[in-house]
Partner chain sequence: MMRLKPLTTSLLFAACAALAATSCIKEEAPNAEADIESCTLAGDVLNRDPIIENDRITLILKKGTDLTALAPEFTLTPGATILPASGSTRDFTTPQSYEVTSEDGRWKKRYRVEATTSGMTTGTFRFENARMDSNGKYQIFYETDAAGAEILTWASGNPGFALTGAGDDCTDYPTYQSGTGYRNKCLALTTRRTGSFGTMMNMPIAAGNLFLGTFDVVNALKDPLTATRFGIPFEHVPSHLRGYYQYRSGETFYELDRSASDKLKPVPGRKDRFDIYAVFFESTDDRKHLDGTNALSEENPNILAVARIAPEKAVECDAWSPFEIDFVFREGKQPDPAKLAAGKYSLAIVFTSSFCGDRFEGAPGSTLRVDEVTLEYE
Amino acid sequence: MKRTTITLLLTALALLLGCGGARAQQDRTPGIIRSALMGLEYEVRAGINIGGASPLPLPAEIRRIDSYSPTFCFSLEGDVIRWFGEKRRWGLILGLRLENKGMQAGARTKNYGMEIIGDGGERLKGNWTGMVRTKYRGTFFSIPLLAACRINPRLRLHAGPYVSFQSSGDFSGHVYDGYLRENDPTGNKVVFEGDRRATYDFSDELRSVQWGVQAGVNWKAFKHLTLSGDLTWGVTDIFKKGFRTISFDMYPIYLNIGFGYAF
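Write the structure of the given chain, one chain only, in the form predicted on its own.
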């Protein structure tokens, strides 16, 4: 799934930039000229997401973060920008973004809510003390609606809300070098030592609709080429409302760095 998604994104990007390059060699079409006179601009962008899903602040159950990898997360976006007023300093951006968000992390925990899959396929639920390795990845269709401010002809700031619809997701991993207290912190102790480990999978508990806020900057390096940076901060837990195995909320926080073609 990961390889297929990346292939589709790269193919779409190549087609878009290929079309954009052909346009750059010609005069602007009458449609683009009419849109510009009406205060409308169009842009396609590609970038990478760097970040992760994290509780804020770190709860007492997580004693130490031992490892972190952002993984390769790609985004492809199309934006329509509507400028207002004679000077066209203020505007509104409506976008559609296909993106991946993900991470891999390892932590030492104490009394961490967990449901593991035992050696015989049985499920054991309780409080885990020991090492946890987590893999998170989601594919989303995101719709940002942003207010824009043009500082000068090359520099633009923007900020506003976004909503994301998850098309696929994975939140899984394994535990090791520790023990599980079944049902509560004083329950039966199940020890995992040496090479023994147990897996877990909360993918079915991921929320299908998320929303948050976004802020960023866009710089026009050349006539059509733009460079951009955006911080997206989810304000909803990545898990469904009724999911309580993990006792704290986790929020997706990502920095997107990319480039684009402005028509």
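Source: prediction; values computed, not measured. Numbering follows the first chain given and starts at 1. Take the two forms, find the largest set of C-alpha atoms that superpose within 1.5 Å, and that set is the rigid core. What changes on going to the form predicted together with its partner chain:
- Annotation: Cα of V190 displaced by at least 2 Å between these two forms, core superposition.
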Given for the second form:
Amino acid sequence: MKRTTITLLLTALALLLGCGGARAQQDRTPGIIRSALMGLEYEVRAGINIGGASPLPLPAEIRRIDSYSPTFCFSLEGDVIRWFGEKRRWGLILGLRLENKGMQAGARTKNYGMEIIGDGGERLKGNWTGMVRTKYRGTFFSIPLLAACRINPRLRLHAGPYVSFQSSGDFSGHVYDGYLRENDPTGNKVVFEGDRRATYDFSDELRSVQWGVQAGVNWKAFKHLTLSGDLTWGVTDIFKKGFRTISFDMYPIYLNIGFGYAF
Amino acid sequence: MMRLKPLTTSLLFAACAALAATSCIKEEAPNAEADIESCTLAGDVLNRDPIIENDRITLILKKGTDLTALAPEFTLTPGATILPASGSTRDFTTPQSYEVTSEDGRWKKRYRVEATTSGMTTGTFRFENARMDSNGKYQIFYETDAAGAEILTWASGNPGFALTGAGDDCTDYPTYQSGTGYRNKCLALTTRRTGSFGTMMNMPIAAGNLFLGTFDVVNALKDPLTATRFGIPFEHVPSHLRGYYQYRSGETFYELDRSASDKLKPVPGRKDRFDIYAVFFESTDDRKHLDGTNALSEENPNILAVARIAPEKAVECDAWSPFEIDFVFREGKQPDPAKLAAGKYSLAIVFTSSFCGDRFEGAPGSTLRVDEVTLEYE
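The form predicted together with its partner chain, contrasted with the form predicted on its own above:
Time for the whole complex; same chain goes first.
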């Protein structure tokens, strides 16, 4: 049921954008003019995502962030903008965005409760004090639906919700240099040192549909070239409901900076 | 561009401010651990260092120490508290219990503290008694006196295996009790695969083992050979070790191969072999106990005598078979009566289902059963 709805939505959007694009190709000026008369504008954009998936606020178990790398994450987006009223001051944006979100981070934890399930169903449960290195990367089809406000002919602000469908995801890493208390803080203590590390991979626990809100600004630098900046803030945990290994929710928060072509 | 800049800047600023406001490192939470980190006794009464395990402390005291009035002092996880208080005078003719509460008040751990002035007081090991560990995962063997009081606790690598999560039932562990002994119950040791976590740690198999001493689980990953601390005080001169065994090698013998995905390299045609040995040695300040690196070393000057089953006798047999091995004193080594009386000597007895198990080599499935072991001494 859910999957069908997603497919339908994506197809509809692809058709909409595709039609606009195709018509622009064949008969650009009349098509765009006709659209503009109806209050429709089209734009394609490319950008990069900088940010991370983070618990908010940081739980007390995280004592220090040692390293962080945003990694290279791109986005490609097509938007349809419908302006309303005579002044065309307010409008609605529907988009389709193909994007990566990722990060690499290293942190030191204290008494961090975790449970890892091994390939053969083995359970390793306990409290970890020491280093944790995490790599996160997801590929998404995102659909933003935003309210737009034209400040002046060249400048636009927009804000609204988006929904992201994950097509692939990786959340993995390892723990090292520290110790585990088996089961709970009073359990057997086991030291990890040197090359001793325990790897984990929670990729299968990432949720496939995420929601969030975004807000940004779009500036028409030249007739067709736009520059934009958007903050996307996930409001859903990146993990499935019921996934308790990571005891806190993690939210994807990214700044997207890009340029675009406005038809 | 002029108009973009302040806007982009303010947007960036807003984003950063929002992130900064929500992602500050929180104040450190109070400690959740409730460990006794060290234990000391006033006066020169200790014959060995205190043995501190996760929920148990053993104090081995010099002969003549008055057990009825000891006041051990403890250091704890910072912020934790202990009841009765550190330094309280108590009667240790029977084991005493202490309760440590963590700084955050959420966790409590009960320690059993026992004190003894004598070495091992039994020479018969029947393997009839096994209790579950505090998490109810694996069995711990102990021996009792005629009155049923626990007088000896055996150590094994089971606490390390527990970390792999590979055992569902206590009989899935490498060391467990079997109901089909030579007489009633017996000791059973089976070499096991350790699952994905054990493999990840380059410890793809675990041999069953049982020994006199302590298993230092804290260092089990860091330095597995030294985690098996062999030996307990012994005030006699041992001469023979005898008992009954059954043995069946697992199907395929594996060597450790860190480059393989399962960390194992099969050695076709090779049979596994069990090992039974006992070592009589002197505990000195620089070497208080033996471990996997030096227990059988020819160069170890602390060793007085070794009793070890001959490789040609450590063969497969499905019926209960007797074994008898003699302690062979090393050249120039004789027990010193004064040291013997002062409790300076220790004894280790070790059983294992794979003789190279300490190096993570062996045949999974190899099973050694042992029963009715007697240590003869003068």
